[in-house]
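Just one chain is shown here, as structure tokens, and it is the form predicted alone.
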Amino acid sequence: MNGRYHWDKQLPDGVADLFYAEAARKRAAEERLRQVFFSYGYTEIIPPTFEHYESLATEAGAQLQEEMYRFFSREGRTLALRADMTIPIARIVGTKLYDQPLPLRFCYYAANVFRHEEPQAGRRHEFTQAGVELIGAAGEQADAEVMVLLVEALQKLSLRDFRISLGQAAFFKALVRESPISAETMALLWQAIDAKDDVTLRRLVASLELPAGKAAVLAALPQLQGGADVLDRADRLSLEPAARAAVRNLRRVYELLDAAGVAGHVRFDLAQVRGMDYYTGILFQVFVPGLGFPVCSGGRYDNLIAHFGADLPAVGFAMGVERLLLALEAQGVNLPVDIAPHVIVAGRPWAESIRLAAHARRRGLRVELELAARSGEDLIRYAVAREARYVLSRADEGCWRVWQGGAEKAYALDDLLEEMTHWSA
């Protein structure tokens, strides 16, 4: 061996290194996103990354099961990784905080998760999401509120052109509540149609033993999608009162999302029934033009606290933010980031410099200390290529040279603490 390292074989897949303008992009995305989830009353919850895998697999559903990545303790307990953020909140609140003050407003929003899919765009085996869970508030207030803070998220990231597409899990289970249908059958049932076939569709419902109304609903899904107008046809076609509940519940968020003014980025698609393993009413996913998968998606889940301890109904959302960043790159918006130095002061003599550098830093600037001995035009080439504001250099005894965007100009100590009193980050 000739002791060169494999940079080829530096990460497994579906990892990734981020660093200088990426990694301060993803923060700053990170921020905004805060930013918004906390003027709302949401509040910080942070699980822990593993757990004990029978927790983190209650109502995961079986495609989510399997790609959680799995190991054991010590004690021989299997653990997983967390391959979502609502079910190890949902044991939080099931647990421990089944007694306080409802609602219950969480958020997190630089939160790493980990699946062992197939790595897609924008998704990895390690990403991060950012969302909110609004736990203990049933209703459709508690739904339209948390729909108009993902509308005010995704506008604070200065994402232009966005459709959420909004179902209803709840029509959906009406349709097929009490029918012996397998979960192959089921499985090959969301498939066909998640991918609007209605040939096969029509095949399988043929084979189900379901009464001819709900059959006829059911043969009729691919065709529930579009505005409004849906809710009239489905509520037509619906003899079903579960079903029509459903419906009535979507109308009524609808109007609130209305009254918000963000109803103009909904549209309606009852056959939205993938991953819908938790979901009891409300789902959505949100989508941006040119990408061909959801940056964003939630709902209610109604029944998934109650596996932990306390009965509270919920409703939430999480994003995926580097499908997030994806999404703003195909709109041609970059987030304004500035990882440079605003000041490099020379190094020598190391006692006079590290005060100016900490009376810098005490101005709010971001102020690097020299290491390397640099000086004359080798400093300002250095500080060029850093991007820095303002070189400081010590010019002789109580005097210092301060270089910026060119040009120079000599100032005594004193003079030049007052001067740096103007800088600004």
Contents of the next structure:
Number of protein chains: 2
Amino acid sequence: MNGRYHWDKQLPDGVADLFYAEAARKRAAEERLRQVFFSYGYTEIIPPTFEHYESLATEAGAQLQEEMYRFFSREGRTLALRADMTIPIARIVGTKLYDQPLPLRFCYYAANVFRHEEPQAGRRHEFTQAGVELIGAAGEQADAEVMVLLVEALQKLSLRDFRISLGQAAFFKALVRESPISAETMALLWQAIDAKDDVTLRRLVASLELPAGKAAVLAALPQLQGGADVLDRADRLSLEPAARAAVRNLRRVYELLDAAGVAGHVRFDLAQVRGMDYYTGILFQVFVPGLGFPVCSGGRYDNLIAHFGADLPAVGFAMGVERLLLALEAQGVNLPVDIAPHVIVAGRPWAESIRLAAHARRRGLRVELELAARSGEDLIRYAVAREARYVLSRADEGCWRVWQGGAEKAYALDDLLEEMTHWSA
Amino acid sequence: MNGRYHWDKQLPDGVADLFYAEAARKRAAEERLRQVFFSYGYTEIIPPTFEHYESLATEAGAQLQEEMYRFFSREGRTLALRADMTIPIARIVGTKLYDQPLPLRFCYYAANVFRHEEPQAGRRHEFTQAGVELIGAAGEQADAEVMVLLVEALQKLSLRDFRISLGQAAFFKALVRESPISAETMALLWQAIDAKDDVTLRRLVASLELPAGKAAVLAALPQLQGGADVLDRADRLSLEPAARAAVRNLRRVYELLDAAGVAGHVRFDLAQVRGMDYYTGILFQVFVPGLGFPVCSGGRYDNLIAHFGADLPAVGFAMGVERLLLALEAQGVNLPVDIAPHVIVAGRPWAESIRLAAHARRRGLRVELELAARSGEDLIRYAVAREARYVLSRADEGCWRVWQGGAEKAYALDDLLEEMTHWSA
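Given the form predicted alone, corresponding form predicted in complex with another copy of the chain:
Now the complete complex, all chains and molecules, led by this one.
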């Protein structure tokens, strides 16, 4: 056992080994999400795990670009592990699926993505995303469809008490689009808005060459958070047409969500600017009390796909599966998993064991052959520890003992085969 | 559409985009394999996609090491994408699961692995493996269990006409283990045996300092292929105890496979030496007529896990999912997939559409909302192209039309909701 501690420490930061109930629970969550996505007519799309860096970097924000794992092909091209699913899916749609009837509905539910972040609490370098992309449909009904789907997916996981923070990228972009702002200043601006740091924000706004009206709205952004009254307050501000249209879009989406019975989860936040990157319209994140990071984020991105070919509007979201599992754990929700064997077959000869095992498997039961020569109490202790339902062990020639929940009964082989036709998973 | 051809060409060699039926068919194959693996009591294990290169290179053959994609962590350590699943699973078991009751049964069914090979027909740089590892059980029953499972898994995919080529790593290793043979000569030796190039093989054997008996057996290896008589022929050769034990092991495994009714798929091949790497006992590959590469390979590896900690015997196999799909295609087998929407809801108002859609989804139906404002014949053409079963569209206030397979019928909203309780997926 010499090498143990040596190797154990050497698993890189931010990646994990999963097995037993933990692996099963992750798959159970993915399967529930898959079912909801499919029930809305979304079908799976699977891009490669790595591709050319220049492709994955298209419209990616500076932070995402910085966080990508890069390496070289033998031909000397720079490759990268995918850091999200939206950009690769945009590439596929833009280059290969531009002639399909619209809209396109694609999903993924077990997609690993990779980001090299500073190792800190809850930050993984490899993590799993589940999400959808609705492509080729502009307008509020498309926005509302993915948000209704999002709520149903979270409910399917039994997540309680979540809040969707809904913003609008076009609102902020309308305020700054005609003013020259350096990338550094923009990053500081986002940081101040995100942190609701009014002092820094006002100082930054004053340093920009903005018309007075826009400057005032920008400085007021951190106040534009809350219920539907946020939209009324925004409307009372002096807004140019693009910002006013952004508010109108939010209002219409909210009406559709309300008609679908899910508006209660929504809280507006026009100060939601971080990670805006390729988003052009609605922009949302899902938060759960007690968790310091969003479990899901998404929005409308009408200009991304055109970088790869076809010019198509799109809206979608990505959920962090590990984060959702953390949130469920924090809420005391355990998705049920079942990995115990149903039957342990411990007898010999091999031909009879194999026949009994195959018979049980055809009935949908999970069957372990006993290979460690356990018998008697030893075997039963093992079966109890493994939470097995039945133990079959050979008594005499042609005679099998069946242990079930503490009681034991003997059968001739043929009678046992008959008895087993009543067993089911 | 400017960028299209530009980007399309720039997907790296050896990786692929999957969507629609192709993605669904791959998932269908994975799901069938998962069901068989689980039915034998195997549970899923999920190692990270990358880890330290030195860990993944443990006992990996020179070719596998050469083929790994390597890159650097921010701390300057060399990381690599996993190139198989057996080595990472061995690390997990050796470092974390050494105190569990034995044997351990682990499987994976949708595991992407990465190898940088020269781009050539059928060679992917990213591909999917499904397989099992049975750990902590020595002996022929364990060997036979994984081979019986392998046959059932292939049959579950509806694969016909496959052949399992069964060898024994200890047989070859017994012939050469006391003789100093350089890595280069060993590679040439493997190549000559693999190609059944008797002339080169005899020349190489003559150049080695082998006892006459071993030299004769080595030169005769390419002839040790065929039915169960191969074992008789091997027994008649002058063998040292380790080689004789290897033949005895094969004979016993064959008896167990015969008792399980699967021996008919097996053909012996004591010249199976390529890719032997960490294998110590039985060694097998699955071939399908017309495909120039194995669709599955596996064997016993009793010394690998000790490199990481606990010293545990093990046996397992890995199937190439894409290769199996190719083999099925070549045999005209199409795993059924079903990705069409069942229902298209095209009416307004939104609140009624949403209600009808939710109602149908609760019945397990896949429902698309019509977002492109198609109506009339246009809508029906679209539904037919999408292979949808039902189209719901609004006629007048409170009245919905249902199109189904060419016929149309009108319902009041409440009557339609009632009618839909009879629909099912």
